[in-house]
Every structure is written in C-alpha cells, then in structure tokens.
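Just one chain follows, in the form predicted on its own, and it is written as structure tokens.
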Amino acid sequence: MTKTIQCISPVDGRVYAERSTLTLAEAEAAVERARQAQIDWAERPLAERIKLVKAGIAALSAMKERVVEELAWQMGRPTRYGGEFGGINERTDYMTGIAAKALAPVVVEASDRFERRIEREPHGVILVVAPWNYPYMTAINTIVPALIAGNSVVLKHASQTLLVGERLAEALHAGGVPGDVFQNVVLSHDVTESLIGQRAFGFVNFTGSVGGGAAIEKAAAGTFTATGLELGGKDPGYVMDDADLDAAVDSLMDGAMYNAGQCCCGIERIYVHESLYDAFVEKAVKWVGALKLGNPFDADTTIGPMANRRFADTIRGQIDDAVAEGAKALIDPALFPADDGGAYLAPQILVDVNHEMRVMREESFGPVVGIMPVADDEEAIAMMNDCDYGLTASLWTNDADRAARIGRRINTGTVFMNRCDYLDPALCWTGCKDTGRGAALSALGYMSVTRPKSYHLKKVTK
C-alpha cells in the first residue's frame, strides 16, 4: 500500500518535500534489479569501481551550494557551516586509498602443490538506512566502501532528509555508478521490515534510535542477515585537574551545542575535577551565551532550529524534569528570543544534576548539557560508565598515559584525548551496550561490507 512521506521544515513549519513510498512489489523489483546489476559491478576491476565512486563524490561536491541550502530547509543546520563536505571528502579519500590493501587476499600458501588463500567477497545487495542529523556523512560511511567492495546499495533515507538520497543517487550516477547498482528508495517501515524478513539483503546498516535498531534486529531474526547498528549515545567528557581549561571549555561546549546538539557523538554530560569545576562552569556559561539562535540562512546564526518540534519538546521535558528535581539552569532564555516554543530551542547548561535525572541518563540529542564535579579519576570513571550507552568518551589532560589507563576502563567505542565529536576515518567507528554493534570506516569497515571466502586449491592428486 502506497503511503506519503513528508519532510516538515523546521525553519518555518511548511511541507518542504513530499514523496510516495514504494509498494512491497515495487520494492522487491528494485532489490531484484540491484541483485542482477551487482553481478556485473563486482566483476569490474577494483580500480574502476574506485574511480567511478570517487567521480560520484566529486559530482556531489559540485552540488555544494544547492545541498547546503537544502540541508538548512530540511534539518535546520546554519548555512554558514557549509554542509558536510569536509568529512565527506576526508572519509572518501581515506577509504578509497586503503581499499586495495584492505580487500587484498590473505595468501596462506602459494606453492607448486597448494594455493590457499582467504578472499573478501561482497555480500551482494546492501541496505543502508541513514539518519537525518548528518545525512550525507553517515550514509557515505557505508555507501563508499560497500560500492568499492563490489556490492550494490539500496539507500533508505530518513523522512526528515528526503532529498539527500536523491542527491546522492544523482551524484553517483553522474560519476558513472550504474543506476541499479545504487538506488535511492522511499520505503515505509513495514515494507522495509518485510524485505529484511525475506532475506533480500546480504547486509543491513542502520544508524538511528535504539528502538529502530531493535526493529531491524527483530525483522532480521532467523534470517542470519548481517547487521551493523549505530544507535543512541550519551557521550561524556571528563576534565582532569591538569587539563587546559580554555581548550576544554571551547571543544566540549562546541561538542555539546554544534548542530543544535544533534550529533551522534555529541557531548551530553561533563564531569569536571572539583579544583576546576567553578572556573569551567563560568567559562562554559559565557561560551554558550555568545551563541546566536536563529534562522539558519542568516549569516550570524550559529545555532539553528532542531530538526523537528517533537525533538525540541523532548529536550524541554528533560530540562523541566531536572529543574523540578533540584537542578539549576544557568542560561537565561531571554538571551535567545528566537526560542518560539517550537523547533527553535535555546541552549541550556544544567548544574546540581545527578544520575537520577533523565537528562543525565537518557539520550538528549539536543542543545543541553549537564555538568557535575568529581573528586578524582575513580569517581569520573564510575560516572562515565553509569550509562546504557557507549559510543565515545572525551578525556582532557596533559598526560597521555593517564588518558590511556582511564580509557581502558571506560565502556565505550572510542576514547578521545583533548578532542571530541569527531570521526577519524582511519579508526574503527563502533560502540557497545545500547549504542549497538558493528564497525564502520577504517580497514574494518571493509570487513563489514564483505564476507570471508576461503580457497583451498590442491594442484596435485597425491
């Protein structure tokens, strides 16, 4: 049954884009075309696939002006930040650069008697279900290595960013990737789940909510379809007694507030050694107070609306509950007159918080952060681990050995020292606990989009 998907712009509340979903029969036909096209695509030389994918990303970069404007309308990011092209190109360049080595066979023996090796074989058709917050970069994380490895890709993008999948298809096809090898589709949840349940895909990559990840796992149950799931986060920052205070404030507050706090690895809770706590909070309040909330098309806007009013309402509820339970809100809403009670939401810093409050335990995904003092490393480790999520942790210190020791005790996917809210394409992007499972980027990213296949070739009969 055909349904309609709408993108409601957070800028002004109007319907910015509207698309009809595919019926199950239409979706099945699209997957079958992808399956047939993948055979020829996988037979092409690796160098040719790399060339065509790079040409597609170059075509996307050439669309920058249009893409930046569309992103502002779809999910509210200020145009002054220029889209996601720095990360898109950095990740593409790295993943194309390591492809030959990452996908090379592991040769165990090459003698006159035996040839024994392990090759990496594409899964076939890969489904990418992408989120709206960084709609290009998160999709690219899987699309680029999947195509290079010889898979065909079916992309289902978030309703909030309906046009992103269309632009990716337009660009990749312009670069020479065949139309059936990369397809953008608009699917309802029930059709998506039906396809997964039919074992239509060799691998499913999903970035989104914990509930969404659970639905993917349920749909795949019993099919043995491989899945990669990047789900929620509640990433902590820990400022130690020897930290560069100004650098910590600048980076951690940017990590908490950039993109209106709608970052997978954004900072959502901060623990500061008690000797620096008062100074950190004072500087943090000043930093946030200098932000400008407003229309994302205004040149001086540094924080735009949240992608949807319901997301902003979630944050307001967490703040209200925390204050009712004894927390103190330090940012005067009068500093941000653009806060309209809808998608436009004033940023907030909370102190006198504790781990009984929702704002310190549940994912916020918005421009709010709680700050707590800690007495020492042991207390900080306990606080950072007292969470259902595990994506990244940001440690601030001048002692790399100390950071490494603490990092080994934190239940997380990535440990940063004196940095946060960043994906290094040379390192594996992964998580633990309710953040999900899987591996993107780095050489391990190619392992996710391929499967091992062993060859034992005996050249003699005796």
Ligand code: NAP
Contents of the next structure:
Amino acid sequence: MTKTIQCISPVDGRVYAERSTLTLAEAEAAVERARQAQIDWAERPLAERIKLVKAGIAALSAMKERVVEELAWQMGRPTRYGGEFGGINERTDYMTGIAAKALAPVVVEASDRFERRIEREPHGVILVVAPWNYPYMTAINTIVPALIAGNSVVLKHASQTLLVGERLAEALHAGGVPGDVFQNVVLSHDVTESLIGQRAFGFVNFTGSVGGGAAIEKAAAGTFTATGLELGGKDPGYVMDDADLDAAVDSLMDGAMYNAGQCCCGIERIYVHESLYDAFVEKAVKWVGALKLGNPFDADTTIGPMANRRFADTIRGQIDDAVAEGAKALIDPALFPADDGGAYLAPQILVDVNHEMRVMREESFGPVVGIMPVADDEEAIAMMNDCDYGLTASLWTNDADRAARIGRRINTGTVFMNRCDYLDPALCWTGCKDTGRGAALSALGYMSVTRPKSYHLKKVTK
Ligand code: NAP
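Now show me the form predicted together with the ligand; what you just gave was the form predicted on its own.
Let us now look at the entire complex, which starts with that chain.
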C-alpha cells in the first residue's frame, strides 16, 4: 500500500512537498535493479568511480542556489549560511583522496609459490537512511565512500527533507553515476524494515534517533546484515580554569545554537570551572542576546524556525519542567518577538540546573543549553559521563596533556580540545552508548562500506 508523505514547511506551515511511498513490490524491484547494476559498477576501475562521484558532487554544487532555498523551506536553515557545501566538499575531497590507499589490498605474500592477500569487497547494495538536520552532509558521509568502493546505494531520506534525495540523485546522475547504481526512494518505515528483514542490503547505515536505530537493529536481527547506527547525542563542553574564556563562549554557544541547536554534536550541557562560571554565564547571555530569530530568507536572520513545530514543543516542555524544578531561564523571550509558540522558538540558557532535570539528561536537539559550575576535573568528568549518550565532548584548556588525560576517561566517540561541533573527515565519526555504533568518514569509513575477503592462491601443487 502506498501512502503520501508530506513535508510541512516550518517557515509558514505550508505543504512544501509531497510524495507517494513505494509499495513493497516496487521497493523490491528497485533493490533488484540496484543489485544488477552494482555488478558492472564494481568492475569499473576505481579511478573512474572516483571521477564520476566527484563530478556528481560538483553538479550538486552547481545547484547551490536552489538547494539553499529548498533547505530553508524544508527545515528552516537561514539562507545566509549557504547550505552545507563547505562540509560536503571537504568530506568528498578527503574521502576521494584516500580511497586508493584505504581500499588497497593487504598483501601478505606475492611470490612464485603463493599469493596471499586480504582485499576489500563491496557489500553489494547499501541502504542509507538519513536525517533532516544536515540532510546533505549526513547522507554523503556514507554515499560517497559506498559508491567509490563499488557498492550501489539506495537512499531513503527523511520525510522532512523529501527533496534532498531527489537533488542528490539528479546531481550524481548528471555526474555520470548510473541511475540504478544510486537510487533515491520514498519508503515507509514498514517497507524499509521489511526490506532489511529480507536481507536486501549488505549494509545499512542509519543516522537518526535512538528509537529509529533500535527499530533498524531489530529489523536486521537474525539476517546478520551489518549496520552502522549513528544516533543521538547530549554533548558536553567543559571549560577549565586556564581556558581562553572568550573563545570558549563564542565556540560553545555557537555549538549550542547553530542550526537552531539541531546538530547531533551540538553542545547541550556546559560545565564551567567555578572560577570562571559567573563571567562565562554573563558573556553567554550576551552572545545569545545578539542572535536574530526570524524568517530564514531574511538576510539578518541567524536562527531560523526549528524544522518542525513538534521539535520546538519538546524544547518548551524541557524548559518548563526545568524551571518548575528550580532552574533559572536567563534569556527574556521578549528579546525574540518572532517566537510564535510554534516552530519559531527563542533560544534559552538555563542555570541552577541539575542532572535530575530532563533538559540535562534527554537529547534536546534545539536552541537550549544548561550551564553548571564544577569544582575540578574529577567533578567535570563525572558530570560528562553521567549521560546515556556518547558522541563528542569539548574540552577548553591551554594544556593538551590535561585534555588528553581527561579525554581518555570520557565515554564518547570524539574528544575535542578548544573546538566543538565539527566533523573532521580524516577522523572516524563514531559514538558509544545510546549514540550507537558506527565508523563513518576517515579510512575506517571505507572498512564500514566493504567487507574483508581473503585470497590464498597456491601456485605450486607440490
Ligand atoms: P529519526 O526520526 O530517527 O529519522 C531519521 C531517519 O530515519 C529518517 O529518514 C526517518 O524517516 C528514518 N526512520 C526513523 N525510524 C525509522 C524506521 N523504523 N524505519 C525506517 N526508517 C526510519 O531522526 P530525526 O529526528 O530525523 O533526526 C534527528 C536525530 O538524528 C537526533 O537524535 C540526532 O542526534 C540524530 N543524528 C545523529 C547523527 C550522528 O552522526 N550521530 C547525525 C545527525 C543526526 P522519516 O523521516 O520518514 O520518519
């Protein structure tokens, strides 16, 4: 059965796009086409696949104006930020640049008697399930290495960003990637899970919520399909007594508020050494007060609506509960007249918070941050680890040894010193605890989109 999926624009509530989902039979046929097309794709030389993928990403860059406008309508990101092209190009350049080395066989012996080596074999058909918050970057993290490694890719994008998969398909096909090697499909959850349960894919990369990740893992159970699950976060910042205070405020507040706080590695909790706490809070309040909430098409808007009214309702609930439990909200909503009680939400800073409060435990994924004083590194480590998630932690200090020492004791996939909210394509993007398990980007990203295959070729019979 097909159903209609609508993208309701957070800008003004209009139905911006709608598409019908594929039936299970149509989806199975799409996967079968992907399976057939992959055979020829994998036989093409690596250099050719790299060239075509790069041409596809270049074609996407050529659509920049349209992409930026559509992003604003679909998920509210202000047009002044120009889309995600910085990250898209940085990641594509890096992943294409390392492909030959990362995918090269490990040769154990190449003699007259034996050839013994481990090659990297593409999985076949890879399913990418992508979220709306950085809808291009999160998708290309897997699509680019998957295609380069010789897989075909089926993309199921988020309902909130229905058009993103279409643009990616248009661009990659324009670059020369065959239509059946990269397919964008509109799928219901049921059909997605049925396909996974039938072992339709060699690998599934899911980026999204913890609940969604658990559903995918359940769908894959018993099929032994490899899964990469890149899920939620509740990322902390820790400002030590020797930190550069202005840099810490600037970066951590940007990490908390950019994209209306809808970043998987956005800063959601800040712990500040008690000697700097008052000054940090004062500067942070000033920083947030300078934001401009409004229509994402206005040139001076720095914070747009949240992608969907229901996300803003979650944040309002977390703030109300925290205040009822004794937290103090430091930002006067009157400073943000565009807050309409719907998708447009005034940013907020909460103090006098504790870890009993939802806002300090549950993922917010919005423009709110709680700030707490801490006495020393031990208390900060305990606070940072007192969390169900494990994506990143951001440490602010002039002492790299101290940061590394603390970093070793923090349960996250990434430790930053003096920066935050960034994906370094040369490093593995990964997490632990409820953030799931995966390894995207970097040379390890190529290990996720391939499997090892051993060749033991004996050239002599005696
Ligand atoms: P979501 O509701 O889980 O949706 C993510 C994607 O998964 C969408 O395409 C969604 O489709 C699909 N989906 C969800 N449940 C599914 C199921 N049972 N079967 C098939 N598809 C399913 O998450 P979201 O609200 O879009 O994204 C925000 C979340 O993503 C946050 O928790 C954030 O932290 C996380 N995130 C993590 C990373 C990371 O790298 N760790 C990066 C970005 C975002 P529909 O839209 O059609 O429901």
